[in-house]
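The chain that follows stands alone, in the form predicted on its own, written as structure tokens.
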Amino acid sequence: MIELEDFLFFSSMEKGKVAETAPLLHNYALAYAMSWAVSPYYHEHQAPEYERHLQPLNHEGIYIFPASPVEVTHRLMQYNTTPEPFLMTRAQSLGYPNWGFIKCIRPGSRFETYALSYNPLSFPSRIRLGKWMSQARLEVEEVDPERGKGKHCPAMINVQDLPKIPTYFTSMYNVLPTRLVMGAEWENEVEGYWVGEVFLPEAVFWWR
């Protein structure tokens, strides 16, 4: 369980002057937040290197699913960085908005995710998420998943990480860097794990 202790913002959709935060936590962001994947402090070129950063986790047999919302509420905030000089001039715009609205997620919102590993994992008590590096608290419960097959997964999953794409789903989120879906179903049973009544499909980072 992940509980926010601060306002969380990342832009998953922009509607005019409003940048919205989707009610989810991407599994690649969680891998970095847990310090399982490490990104260098300095990037000479602003280009993501998810494959290089996340592949070592595949070799160690570690995978974390995207976090599904359990209880999420939003708040709309306004920002305004318009300069206030006595003389107003109109220079060429750089394309950065200087005012608008941010729809962020409130503190107290909770998410649920699953992490798989061949060996015991260590989790930090708190992690940082989103554009503002917002603090979130973790509650970890160790379970013993059973290997098996299934056709329906109620949890949030990353389509990019699956060996077999679901046939149906109830919700899809077009977020970067990859799409996430909920309520996935396959026509035929696929390999995976059972955690109680929840089926989780086989997945590794950046499968295709």
The other form holds:
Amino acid sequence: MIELEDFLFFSSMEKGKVAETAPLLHNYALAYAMSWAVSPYYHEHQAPEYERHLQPLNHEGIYIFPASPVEVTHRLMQYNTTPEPFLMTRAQSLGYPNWGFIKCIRPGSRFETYALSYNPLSFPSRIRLGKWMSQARLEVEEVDPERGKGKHCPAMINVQDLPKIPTYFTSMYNVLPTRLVMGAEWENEVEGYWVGEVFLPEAVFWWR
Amino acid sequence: MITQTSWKDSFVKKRLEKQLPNEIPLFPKRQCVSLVIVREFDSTAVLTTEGQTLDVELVRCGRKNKDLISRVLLQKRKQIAPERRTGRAFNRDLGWGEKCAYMEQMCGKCPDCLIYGFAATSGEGAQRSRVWTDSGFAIRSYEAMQRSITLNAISDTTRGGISGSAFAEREHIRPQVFFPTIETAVDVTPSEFMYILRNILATTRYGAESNRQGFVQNHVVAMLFSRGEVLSNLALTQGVYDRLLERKGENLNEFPLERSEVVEAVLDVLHEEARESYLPVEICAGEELQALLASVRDLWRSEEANEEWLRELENDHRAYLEKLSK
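Show the form predicted in complex with the partner chain, please, because up to now only the form predicted on its own has appeared in this conversation.
Everything in the complex follows now, all chains and molecules, and the chain you saw is the first one.
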């Protein structure tokens, strides 16, 4: 369980002057947030290196699913940035937004996710998420998943990470870096894990 | 009595060295020092993103008391932006980062870029921020601290009521409103920490129209040394609310709060959180903190010690940039 203690923002869709935050937490982002994957302070090129950063986790047998919304509410807020000189002039725009609206997720919103590991895993009690590095609180419960087969997964899953692509789904989130789907359904049973009533498919970071 | 002040032998540097790295790491090590600051507004202020109404959020009162309450917000970017600007003004004075401009081109070399981070607006390269903050939440409810102030700009001529005169109303917070906030410096060197501290202590105005109002006193009430974060601003405000409600009952919303009560409640919450934390947390408060701040004061007042500190800051950054270019 992940509960936000500040406004969370990342840009999932940009509609004109409005940048929206999708009601989900991507699992690659979570892997970085938990400090399982580490990225440097300085990025020379603005290009992600998910494969290189996440591959070591596959070797250790660690995986985390994207987090599904349990209770999420949004809020729209305006931002505007002013330049520093005393004399304010209106020069030609750089294409770097200095005014607009952000649809972010409110504090108190909650998400739920599952992590898989062969060995006991340690979780931080607080993590930081999104463009604003907003704080969130973690509640962790240890469960013993059973291996098994299933056809339907109610949780949010990452298509990129699945050996078998689902045949149907109820909702798809077309976000970067990879698409996430919810309510996935397979024609034939696939390998995975049962956590109580919930079936989770076998998944590995960056499968495709 | 003449005392020789130097940065190298100062109390503050020695204390910081125990926890902080002596060079900037390429990858996170999570060596954290959190500054717990009670921000006290001394004048009316406009804290808004929408223009007329204050930024308000519906949250739980406290952690024991779970009623809902509307709290005025001090957005995180409204804390960091004025502090960065203070630092950048200081840099310009020193002749650092003269070509570094927000919204146009960040230089990627000055202390502001390297500590608070930057994203290239042209070319490549980006540095993540090593200062973590949260939005601040006021302790009491919005109703108790809000006042609408009418703005009425009259034209200078004898003719009234013509277009060109302005009449509007805006919501302000009243003076003596407190925002308990935490700023966490991660993997910074002692000299960089001093730069962040200077920005916090030297920034006096926050919010909109801040050349006329929004005067703030930043009281540093504690420093936390740990390998992670201890609590969020929301949790801190909620903890403070619980304690003040216990002490003052329903009177809480009637009169402005007294700073010493707020500070006491903040320290109470910090000690409780530190006890419950899985990772060890060292709290520097009270006399130790006062000694540390006194040493900071001596340092900045001494020209030589000041120069020594800035030389070290420059060297730390030069070393980091060299490491990057390898």
